[in-house]
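Take a look at this single chain, the form predicted on its own, given in structure tokens.
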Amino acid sequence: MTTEYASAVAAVRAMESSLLVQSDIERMTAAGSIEEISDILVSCSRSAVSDKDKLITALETELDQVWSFLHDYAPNHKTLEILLYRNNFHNLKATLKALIMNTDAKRLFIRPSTLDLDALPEIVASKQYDVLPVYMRETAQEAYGILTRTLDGQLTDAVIDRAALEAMQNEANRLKSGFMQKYAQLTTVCADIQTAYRCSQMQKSESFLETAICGSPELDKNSLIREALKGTDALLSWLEGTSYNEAAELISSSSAQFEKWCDDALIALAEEAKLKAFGIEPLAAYYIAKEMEIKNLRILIVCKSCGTSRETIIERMRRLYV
């Protein structure tokens, strides 16, 4: 058993103690204002910001800092980069759309990212695809061609989103990392179910479904396409016969609850990885936990600013990492 990650895992174990616990979330859920939420965060040794937008920015900076720590501390940080593939591909989408609309892409970027976001707009505009990571080059060229030729943003998104999932699975398989394979497959399943359901509702063509759905060992691509083409009832009926029957029930009633189910499943996977004494798994698990914590805080902050009821906020809260 390798011990090369021992010091990094020990550091992550110490950092886990600063994660929010259920009582912290309950206090913030009961808070009457953004200011009260900020005060509670201060009591938890977090950012002292009472403006909604600035508070969200501060939280996103925290995730950037966590990634920087893991990147610098992990003996082989490349294994962790699968966790950022979807961010990277999102930033490619943002760049392409900004190029077409002649706007600034930087305000649409998601961090952390392994891409040089300052240089990305120029890289794409000048078609310097070889500067991008290998797993993005072909997709960037294809998506650029589709968007500039057809101005079909929906098709462009479908190409890029599917490519992100394929890249995650391919890299996880290449690394032979059991945890990353499960992570990539679970992420793909959730995305594919949502895509298939939406395409079925919109009566999208078989060609579009072929472009949009990735497929995985968990849910066969051809079967998803076949059932989606029959309509939402046929798709849901087929899904109910799989291990994702609960997800099928949720997506038909509430997309928000389906997305919560997907996030909770990722946290459950992270909790399994946390139990590993050595290796990359506890580091990846901590990043996922931090990512979900910030998602919970964003939901809280946005809901509070909109006057959403406490009951609705509680329903939307993701499972905590324990």
The other form holds:
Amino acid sequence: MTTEYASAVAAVRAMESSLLVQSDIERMTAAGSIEEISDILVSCSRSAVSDKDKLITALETELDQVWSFLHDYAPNHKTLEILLYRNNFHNLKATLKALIMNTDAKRLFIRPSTLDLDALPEIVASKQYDVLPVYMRETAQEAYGILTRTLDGQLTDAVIDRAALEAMQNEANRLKSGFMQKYAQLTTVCADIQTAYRCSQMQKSESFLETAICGSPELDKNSLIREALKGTDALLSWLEGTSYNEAAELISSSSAQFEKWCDDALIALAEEAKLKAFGIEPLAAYYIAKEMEIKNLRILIVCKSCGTSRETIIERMRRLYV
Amino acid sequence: MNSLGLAFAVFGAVCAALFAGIGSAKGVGLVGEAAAGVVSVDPSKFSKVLILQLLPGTQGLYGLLTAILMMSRIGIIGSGAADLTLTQGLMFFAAALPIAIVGLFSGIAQGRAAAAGVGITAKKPDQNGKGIIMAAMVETYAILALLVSILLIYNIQL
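Please could you give me the other form, the form predicted together with the partner chain, since above is the form predicted on its own?
Whole complex next, starting from this chain.
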């Protein structure tokens, strides 16, 4: 019953009032230093940190806290966990690479994650795949095999990335969550377009494309592969005939603009949840909104510390949920 | 046969209190859950969400009022039970149905509307009044049902 989420949705609505608004972002864009950004964040009820790295760490911790809150409040957190599938698979990728390169994986991890990140390196190293979530076991085994056999990091990444997208779609379909199905499909479409474009630029083989592209009801896998094999022009002209023509136009001019388009499309999807009084949608939408807010702040902080112009920063800012 | 008439009338009173009460309990409970969610994040909004939580509670009171009026009319409260025919008993039972059924469903519906209103209060506290008005609109139908039940109770010839 959707009314199970009454308490969680109401709590999320209360938290939404503390999300950054356009005027906050404008003030931070106009700020002259990291310290000034930190001051603005403090005025928006955030913790006081003036060092760039500590600020980024504080933002990551904030997202972690938001996840814990949503996870505790959601009566069915299995549905919500789909939002973290990509983080989980990224962490698997990081673990495998660190294992091969004999480095510490922990600094490469993305949080929040539903995996036990402290134990993950040991789990992968000792091949205890049954400790991993069901949707990751086969991929972990396959990716480990490919990486140790071929040392081909690119192929391993392709296998893991595709598996993450497949797992998201499968779980969203299994749980019959309309919002999550749309989320998984949109994420897949964005990843597939980017992969197909890069592969066509690098003239990758058909078998690599088969491994790397996931496919979705929105963009057919076979058609994408067929057009990508013909070259970037054929791929882009085919995409222009789909509902993703805007994305096709952007990816050919700037990958940063394409990524911004993908993020903005996710926020547009999240905005649908504003009309929902009950259900998982407002919770998922809040997480997406928070993730995007933190991405915006990270872009701002990095750009400010590199002395990037105000115009470029504004151009890169993602759409806000509020 | 006459005792069956009285039994139907009493059953009617029970239905009025029972179903309208269930509707209110479900409605108030739902808004309570939503309100607790808001208060856990922002305790200062307690008084505002409390008003919304009270709204679906009225159906239970209407059911209680109907039951008391009916019990008073048939003499269960006061002068002693009236000697009702089966037809009279069924008429009393039918008189209780509007508030029993409408009370049940409107209590739940008002709870949903008020819980959504809690969301408005949480995000935009200054718009709290609109949430209250929207939830209060559901009340109209409970009042209409109460009116029909009372008119019927007082116009059944004994």
